[in-house]
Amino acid sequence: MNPVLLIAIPLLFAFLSIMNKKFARPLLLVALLLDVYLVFTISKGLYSIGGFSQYGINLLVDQYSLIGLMVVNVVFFLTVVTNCKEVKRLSTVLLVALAGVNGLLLTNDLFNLFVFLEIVGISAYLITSGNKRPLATFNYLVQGTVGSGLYLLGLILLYSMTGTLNMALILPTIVDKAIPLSNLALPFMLMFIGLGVEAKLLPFNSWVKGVLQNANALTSVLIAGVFATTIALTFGRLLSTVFVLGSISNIVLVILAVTMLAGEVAAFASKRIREVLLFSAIAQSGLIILLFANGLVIPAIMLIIANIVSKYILFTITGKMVDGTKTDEIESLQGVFSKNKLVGFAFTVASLSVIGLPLFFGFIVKLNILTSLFSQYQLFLSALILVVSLIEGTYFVKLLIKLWYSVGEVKTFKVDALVKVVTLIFALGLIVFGVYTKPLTDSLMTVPEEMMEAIAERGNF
């Protein structure tokens, strides 16, 4: 099965939905079902569009992109299904967004990556415009446009030096032409900053609070879950097979460390539940990119999987909770789970997994991260992760106590049966993989040898 269908089908259905808006939502659901089916039946390999292997558009299906496609498409589908009421007016936009995220995960060309980045960005701007916070959306639009422009400028500089946009040929060309690392610092830094806007890295993420602070369940899961995961995996591909950080590695390390620490501190100080979750998501983004920057691909992928599952549960339940109670002030939500025990259980499991407590998948992930960092003698980063984990554990435990312990009158909210079933299944998955991880780790061990070789080659610079 050709992977171009993962992009072509949503775009075709988006065109059809414009012609007949009555069928927009059914077309979206059909496209999502077809894409979910395709990602589980697609064959690995390098697919050249038009038959031009080196200079044409290349789509790469390897274990890395395949895992990303499975996770993103399944969560995208479940997000739409569990938020059908909010989806109707956004069906065409969501179809375009689906094509964009699949394109980002599949592309093996730096310019096409820029094109798909723009597609996803425009879709995100339109999706967030429904939050009735036009200034926040405009801020997101401006910063996203600047970020894309910086990425494109860096790409132009890199192309002028290497003469290729093929991601698999960048490093070999740098070696063959003996391009000095000092010449590469500027283009790679521009591209890093450009992607850093969408990855919510400090100081490029001032748009996040305005966009997610008042987001509903659909918007928050798409932006903080689906889109963030896609950008993280794209970042990981570039850091593993394209970027040569060299002299800018210390700058990148500082940016990522500050993102983690500032995100956790901001979450600790927040009094609103959506702010807690969005600042936590910022810190997690910094950690994921940090792992990729240090060549820890498998721990990073494990963290991405744990993160998107947990964030789906947390943001979905929070969205329904805020819609029902008309508040996201933590004090006003005191004891809300005492009358919603099933979703409270799912929320609690996701929170404890994010913290990294034993018997949850998050514990296995953090154990792998720390073990890998200690094996590299990265004592500073190990200590930093332990510190931010302590902060993270403190505010999540405080949040759970507030949401479970009832005092006086307790607010109530209703959750659809489908939302309860999906969040409960995801929560049970976090428990199962916290005890038995062999199937997942076996799958991750087959991450392509070419990616690992590229990491080793990068370490020789």
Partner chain sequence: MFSIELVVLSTLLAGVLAYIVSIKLPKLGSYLTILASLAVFSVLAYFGFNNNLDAEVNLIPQFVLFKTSMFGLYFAIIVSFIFFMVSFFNPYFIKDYKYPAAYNLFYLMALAGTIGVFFASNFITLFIFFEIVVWTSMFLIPLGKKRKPTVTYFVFSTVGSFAMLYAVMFTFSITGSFDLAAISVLSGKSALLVYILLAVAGFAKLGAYPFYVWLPKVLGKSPDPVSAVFSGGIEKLGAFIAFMAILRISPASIYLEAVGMYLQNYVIAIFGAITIVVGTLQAIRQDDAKKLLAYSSASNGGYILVAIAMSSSISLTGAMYHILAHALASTAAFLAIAVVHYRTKTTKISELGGMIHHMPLTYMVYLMAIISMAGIPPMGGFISKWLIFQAVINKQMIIVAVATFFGSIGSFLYVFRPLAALFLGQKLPKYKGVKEAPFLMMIPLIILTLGSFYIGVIPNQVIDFSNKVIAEFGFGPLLMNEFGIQGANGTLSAPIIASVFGLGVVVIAIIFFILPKSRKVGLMDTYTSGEFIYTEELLHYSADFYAPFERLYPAKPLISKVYAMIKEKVNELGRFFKYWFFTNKPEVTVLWIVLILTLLVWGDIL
Contents of the next structure:
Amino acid sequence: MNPVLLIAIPLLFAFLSIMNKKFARPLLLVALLLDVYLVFTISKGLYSIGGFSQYGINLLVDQYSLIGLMVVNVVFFLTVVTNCKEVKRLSTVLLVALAGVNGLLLTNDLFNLFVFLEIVGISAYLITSGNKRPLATFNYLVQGTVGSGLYLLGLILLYSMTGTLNMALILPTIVDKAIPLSNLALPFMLMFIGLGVEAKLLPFNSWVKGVLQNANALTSVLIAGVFATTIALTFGRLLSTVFVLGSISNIVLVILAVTMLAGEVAAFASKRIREVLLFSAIAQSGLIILLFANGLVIPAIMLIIANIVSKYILFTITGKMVDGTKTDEIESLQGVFSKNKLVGFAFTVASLSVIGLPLFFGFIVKLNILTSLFSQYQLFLSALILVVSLIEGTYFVKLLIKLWYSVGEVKTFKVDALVKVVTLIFALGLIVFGVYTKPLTDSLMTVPEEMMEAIAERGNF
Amino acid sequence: MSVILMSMLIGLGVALFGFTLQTTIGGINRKVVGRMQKRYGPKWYQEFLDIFKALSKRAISHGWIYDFGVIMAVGGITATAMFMPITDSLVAFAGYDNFFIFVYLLAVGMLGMAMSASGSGNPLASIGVMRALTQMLAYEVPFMVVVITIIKVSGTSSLTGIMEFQQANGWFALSLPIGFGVAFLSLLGMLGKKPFETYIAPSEIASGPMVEYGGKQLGLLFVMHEIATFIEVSLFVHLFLGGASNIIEFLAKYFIVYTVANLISNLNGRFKIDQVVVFFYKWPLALAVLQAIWVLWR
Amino acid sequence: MFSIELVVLSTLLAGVLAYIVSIKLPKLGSYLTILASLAVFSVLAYFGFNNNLDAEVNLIPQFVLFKTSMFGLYFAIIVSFIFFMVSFFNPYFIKDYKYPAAYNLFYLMALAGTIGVFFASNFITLFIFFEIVVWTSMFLIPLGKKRKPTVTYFVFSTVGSFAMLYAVMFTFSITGSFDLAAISVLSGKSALLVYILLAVAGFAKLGAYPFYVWLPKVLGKSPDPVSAVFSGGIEKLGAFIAFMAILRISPASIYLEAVGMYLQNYVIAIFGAITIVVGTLQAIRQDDAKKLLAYSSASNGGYILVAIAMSSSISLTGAMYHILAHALASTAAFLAIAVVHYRTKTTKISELGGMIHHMPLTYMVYLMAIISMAGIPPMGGFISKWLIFQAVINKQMIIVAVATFFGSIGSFLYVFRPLAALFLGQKLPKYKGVKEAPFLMMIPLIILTLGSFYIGVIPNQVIDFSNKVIAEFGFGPLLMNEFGIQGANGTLSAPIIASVFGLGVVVIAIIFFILPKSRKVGLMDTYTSGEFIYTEELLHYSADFYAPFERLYPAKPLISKVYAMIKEKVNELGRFFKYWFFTNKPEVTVLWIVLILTLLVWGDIL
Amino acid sequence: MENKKLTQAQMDTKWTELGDFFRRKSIWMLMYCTGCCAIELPQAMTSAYDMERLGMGPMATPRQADVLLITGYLSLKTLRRLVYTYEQMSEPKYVVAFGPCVINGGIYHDSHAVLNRLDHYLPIDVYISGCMPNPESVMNGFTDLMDLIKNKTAVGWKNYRDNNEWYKKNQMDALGEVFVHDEFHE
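Same protein, different form: I have the form predicted alone, so give me the form predicted in complex with its partner chain.
Shown next: the complete complex, the earlier chain at its head.
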């Protein structure tokens, strides 16, 4: 089965849905179902599109993109299913977004990547416009545009130096042509910043607060879960197979470390539940990119998986909670879980996993991260990670205790059975993977090799 | 087994001896003080009369803990006294006359008395106990620092061992003069002599822990007080004045130490309890520590 | 043969079972906790004493690895015993909890976690179980009166466990092994780093200075059985870690001639000493009986640290003995206060009085417990303190000695406060009709007291065991003869002391009963200088018990101000980031981008 | 039952007799210093007359004391406290009254606030005469008390026990019933 269908079907359905608004939602669901089905059936390999392979327009399906596709599509599907009500108006946009997301994960071409980035970006602006906070969306729009503009600029510079846009060829070309690292610093930095805007890295991410602070369950899961994962994976592929950081690696590392620290500290200082979660998400994405920048692909992917699952649970439940109680002040949400124990359980498991406590998946991830960092002898970085995860643990525990134990009257909210089931399954998954991770680690084992294989084969395997 | 039974009998004898000795010397000292104040003073056996009179009186009881505490107090003190060597050869449990036993078994007695006093329900008793404990915290630490110097220097914590060491190498009173002074101040605190008798303070808190006692409980507590005094003064004699090789020597040293303490007591007023703490934690503790460092870490 | 993994897993399963049962029948679930902890304790004790515990079986492949050691067994038996004893209280407190089912689950999970820690064969297993204990016990705390201590506990425990994790990973990066023995391979600076980090972990869990702040908050505010479990059981994890850190790692450093030990050990001893003093001073001024006992736990942790730091046969035996004696005594004391709390709904000393007339047995239990805690014969605490003093004197650590003596005498002060004001004193009318502890609660109270008494009179078995333990660390056994323990500068014979004490009491009791019988009078018939007072509260001295002494030192320990400051600084930093980076103005972001690019270009040109 | 009670009483008597031997050489006083006669006690206690040589000494509380000294006139208001104090003393106990005021009110005999005859309310063992009695008479009074103890004629405390109803009635008549029982009202 050709992976291009993963992009083509949603795009096609998007056009169809414009013709008849009535069928938009069913079309979205069908497209998602098809995509999920396809993801589990496509086989690995390099697929060229329309005979443009000499220009490098091709799709790469390896273990890395496969895992990404599975996770993203499944979560996308579940997000839409569990938020049917909010989807109505946005069906077409979501279809486009789906195409963009799949494209980002599959593409093996830097320019196509830009195109998909724009598609995802535009659909993201449209999705966030549903928050009815035009200023925040505008802010996002401006920054996203600046970001993709910078990416494009960097891309052009890179193309002028290397003469290729195929991701697999860039690195070999640089080596072949012996391009000095100082020349490469600017294009890579521009691309880094461009992607950094979408990946919520510190100085470029002021849009996140405005967007996620007022987001409902659908928007927040899409932005903080699905899109963030996609961008992180894309970023990860670029960092591990394309970018030669060289002289800018110090700047990059500082940016990432500060992102992490700032996210956790800001979350610590926040009093609203959505604010806490969004800052936490920023810190997490900082950590993910940091791992990629250090070449730790396996822990990074594990973290991405853990992150999207727990973010799904946290943001979905928070969204429903805020909808039901009409407030997101933690102080006035006290004790809400005492009336919604199952939901509370899922939320608790997710946050304990994020903190990285044993018996939950997050712990395995944390252990993996630290083991890998220490095998690189990264003493300072690992100390920093421990410090920030202490801060993270503190505010999450504070949050949990407040949400479980009330002082005054308790607000109530209703959650659909479907949401309950899905979050519970995810929560149980976190527990199961927290105890028994062998299948996952086995399947991740080959990822770095396959990524490097593509380069070694110069994109022609 | 029979050895232990024998030791226990000797121990009881020691306790009885200690009681008799201290009661007599206490009586004599009352006379000494009387003479010092240009009085005639009571008979030398006055203390015995007082105690037996109290024992024979029909007392009141505030409940079982009130009685139980008294028994525990006097029993604990008696048990402590049973370990006390009198001379370097006259000791009930040879080899077990460890210094720490005295410190901690003495505490059982104190605890029993404190418990009984608080159990009487009189707030003045509780205040007295509070002051007694606070005072204990004050004098005990400098004293213990001096004692660890002695134990470390002599290499044993057995009182007979320390005695023998002194008989061979000279008294600690001479070789550790600072510690001797500090320990003497602590002794005044232990004995509850002025200026450290805040926890009795008859005119302020109506004799503190003793406020509710009369009759046999009071009598037994007097017995306890006498034996406790015996233990404390003997400790001092054994630790600093070379102990004694025969009983006459012991009696002489004992009498001198107790009389001097008593005379000093009669020349002083009374500290407030927080002044007691500050007093002991200022110079005595500092000097004791300095001496310990000088002697041990040299 | 019985496999450790089976014990751990079945405890976890029992927890889940108890959870399911207690969704509908919380009380039945809490009875299950009794059964489960009894089973754990008896299996560990029976098979452990017969050297029959199996560490090889791996029911879940590749997950955790165990091994048996006398060291671990000693701790495991003590802690599972404490869990078992405390579990008798669960049925009475379960109805007060908001989430009774969760309580039963976490109680057994924490037990499983502690067992796992003590039998772990590598650091990863150790860390996993350590963290399990942290978060399961963390969720036990908010079931009580207050929620805030939970966070405090999490922060301090996590500081400890992260320090340990860092040490473990660091060791791994150097030696390439997670094995427990790997830390002893380290040398030089890296050994020092691991030493410090593991010591921090031990300090944090044990509640030693400067991490003792969580103890009073957590133990003072959590449900009563939880406080007891923390003080007697979970806190001992810290001692376990400290043992490993201090004895297994030997970083090269300065050898102090004067005290015959290495500098780092001396520093730990000094920290232990500070813990003793601070814990004692704070315990003296507490009005809440549970907080008071919590500070006393901190102070006793200081003794354990001092003893471990001295690293000699006597001191280590002292440490082991103190762990046992303090576990028994402190649990008994906490449980006694729990009974009072259960019956009167308060633990404030100033609100209580005369409880002895309502609950004499509880009083006796508390009395025996404090006798042990104050180190008075004939209870277990005396022997451990004696051993520790022997070692302190032997090492001539004068400064530390001052602290240990201060703590020892100070403990009379603070343990006496609840005794005098809560149990004794006037019988307050508002507690009329308060009853003695229910039957099930009495069982652990009596067993703990008898245990404490037994180890105070016949120390031989415990010392035999601890000799085997310290042999694992390469120390020679402590010598014993029929009657006594051979110390550095003297012999102690616990049976003789106990029997002499008994003889003294018997003799005096006989004299007492021969003398004329006393007339019974009420508590209000007491000397008041002729004044008439009819209100019991006015004749009850309980508030500000040690007021004159308390005046001499500040009420709030300095270190808690430091922690408050750190928290405030983190908050400030968060607000700083929010202000400068998360604005609603896109131009600020663009400014940052431009700045970074400028920096980059500038850097390249220059 | 009856038999056993008798033995208890007999035991008490035996102990009292035994105690009397010590008691007459060791009398502890509780001074209830309400009147002017109290001024004479310091001389009696200190160097000039040295009460301690007789084995006497001041005590802090009624529980410890053997003898209650009432030094001078007694106002109505203090009677209640005096009785309370007396009843807190453990038996055997004695009362020594100073001056004429305790016999007939002395110079205050016509005051509404002063009780004229103290032995209506408490059993007095020894009266010491003089207004105020000089220290010699004080000492004399104490030796009289010792002789009384020796001769087993100091039986005021037994009288109080045996005629308790009479004493109580007199006390009640003087004081009246007081209903409010708290710290500010008796």
